[in-house]
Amino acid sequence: MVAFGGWEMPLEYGPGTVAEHLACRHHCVVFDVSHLGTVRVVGEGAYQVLQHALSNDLAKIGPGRAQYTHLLDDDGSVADDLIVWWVAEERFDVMPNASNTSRALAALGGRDVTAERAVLAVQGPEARAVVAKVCPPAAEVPRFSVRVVDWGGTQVVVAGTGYTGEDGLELAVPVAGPGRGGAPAPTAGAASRPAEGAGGPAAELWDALLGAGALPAGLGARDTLRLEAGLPLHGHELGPGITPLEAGLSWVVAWDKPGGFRGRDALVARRHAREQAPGRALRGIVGEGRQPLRSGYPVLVGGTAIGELTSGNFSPVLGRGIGMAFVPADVAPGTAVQVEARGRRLAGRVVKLPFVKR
């Protein structure tokens, strides 16, 4: 257990990270992802209240759908990158990180309901089967739809998304009342625990999930599959002076969307600044060995420095080390680079994300 954005979070179970992670890559695993915020916004004005606040257009989907977006700063930076579950007409709960949601809350307003569920997250190319084996109408929840089931009288929202560049759904199960079996729920608290205590339906539901074949998995697996998967980390490939433009992320803007949004007019101006000069992009850098990348490693192209790795691992799919950088727009994948990792440098080379399809 380690501490992860104010919570304790499990960084791995029995097998091990690299046991999780290939598990999640060819059968079905389980995260407690508990500490992701949720921020509840309801009523008339909610959609108005979003579509100003965030950089996606809601107008693209509907409700009983799920948005990926991002919050701007001012300055057009992103201030956090979230997932907005269309639950209901006028219900929506925003999905941000865990250690940014009073910052969506004094954005969006609503209510934060993180204490009042838990949220597991079922990846991999046999999670729907899994999840069918425990309630058959939450395994067919379509990617990026959201709908409520209910799971033997507990009301269980599901989206089809998640984190890991897999198939999966994402079910956030109330750790309040009692569970299906009537023994008191363990207390919402802030450790990301739903198996622990007894009873409740979140640690009911986890037990079932694990008896229908999904393996357990921690943090370090969350970590290294959203990487191979080139997933963006908010505090790393996001966050102060990094704008969806330089992450490569320019699809959740919706730049003639009625209204604007937060962020806009930085945004356009920065955008106009790149087709003069390019400036710096998010690339993929793989090495030639296994040793590792680490976050804060410098990328260098014949000796000089031309950027440094925002986050770094190894991939158990490559069994190489890989990391992602942002370097000048114009380093194209295929460049040979070094990688100096505390005194030695790697060699690698540049390649276009993700690390790894599914």
The other form holds:
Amino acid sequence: MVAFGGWEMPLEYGPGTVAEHLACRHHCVVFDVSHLGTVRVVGEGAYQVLQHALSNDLAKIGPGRAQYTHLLDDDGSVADDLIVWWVAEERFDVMPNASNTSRALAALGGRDVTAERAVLAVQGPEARAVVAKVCPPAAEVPRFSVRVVDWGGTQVVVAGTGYTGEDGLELAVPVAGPGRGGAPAPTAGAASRPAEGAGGPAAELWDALLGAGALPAGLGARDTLRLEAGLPLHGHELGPGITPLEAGLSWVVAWDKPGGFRGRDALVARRHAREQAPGRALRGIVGEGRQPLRSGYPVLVGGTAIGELTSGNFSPVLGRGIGMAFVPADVAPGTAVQVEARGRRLAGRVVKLPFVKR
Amino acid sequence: MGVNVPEDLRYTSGHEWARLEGGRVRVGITDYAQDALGDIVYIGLPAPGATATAGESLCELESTKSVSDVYAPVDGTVVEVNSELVDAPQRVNEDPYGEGWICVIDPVSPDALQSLLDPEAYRGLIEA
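Compare with the form predicted alone: the form predicted in complex with its partner chain:
Full complex below, order starting with the chain above.
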């Protein structure tokens, strides 16, 4: 167990990070991602509150859909990246990163319901088949859609979302309340839940998913999976001084949304500056060998430092060290680089993200 | 809980094992160490002929979690390395006392292992 964003989380389960990672790429795993926040914003004004606070445009979707979006600071930096679950006409369940829940709450108002539910992320090419054995209507929820489904009397909010680069579903299930009954006492339990949650619907759902063939996966595999998929992690690829533009995520910015959004003016200025001088861009670095690349390692071209890795590890699919780095935007994919690993220089090259495509 | 500490080996407080084989010392990391490190995905083997100094880094192992040094249990010269680990470092996890051996050292002193921990002492260390 490791401390993460104020939670105790399992780094890995029995089979280990690599086996959990490969199970997600080829079969199906389940993560307990209850540490993600849920800020519920409801009512007539909810839509406008979110439209003004967040960079993406809810007008592109509608109720029953999910959207990836950014909360920006006034200087255009990414204060958080989050997913909005538009559950019903006047109900939004906004999912910030664990450590940014209070920031999202301050920006959006609403109510922090994080402690009331667990979120189980079922991911992998067999995720829908596994969920279908447990709760058939949940398995039908399309990618980036959101539905409230009934699971034996318990309401489960299901979204076709995830953070692995695979197809999958995320299920928000109440921690407390009557279980389905008749089920055997939970064994594994959703590991990061507080003890008083054990035995409720969330723990029953966890056990049911394991029974249906999902392998439990921990924070270690969650990180290597998102890294292979080229997905940014707040505090690494997103954060103070980094706008969506450097991170290659300008598609989450609805420049011309009526009424604008927080951070827009600074972001427009940054866009103009980048048109004059391209600045930095987020790129992938693939090592020639198996040695894991690590956050903080300098990246060099011809002996000159051009940036440093913001994330890195071993790619179980590629069998090589991989990492992400902000480098000058004119450093093209294919460029040979060296990565300095504790005094030794490893050969690598620049690639476009993601490292691994579905 | 179920950590394997074979009776025929000597140990270091840094979780290396050493086995005397006809005057030479075969070296690896313990079952306890491999379990704590998690999936080992890379090993930077020492070069054959390299000097080993007891208590100093012999080579590096990397797991998905972290980078760890393997410390030489004895003074001597590296005479053989397990090059199978280059492409299959997971053997250290799978069989730490067998196929996961790391290198063989020709020790300076034939009594080199005397100063290392016996199985009982090592078991005491990891259970403390």
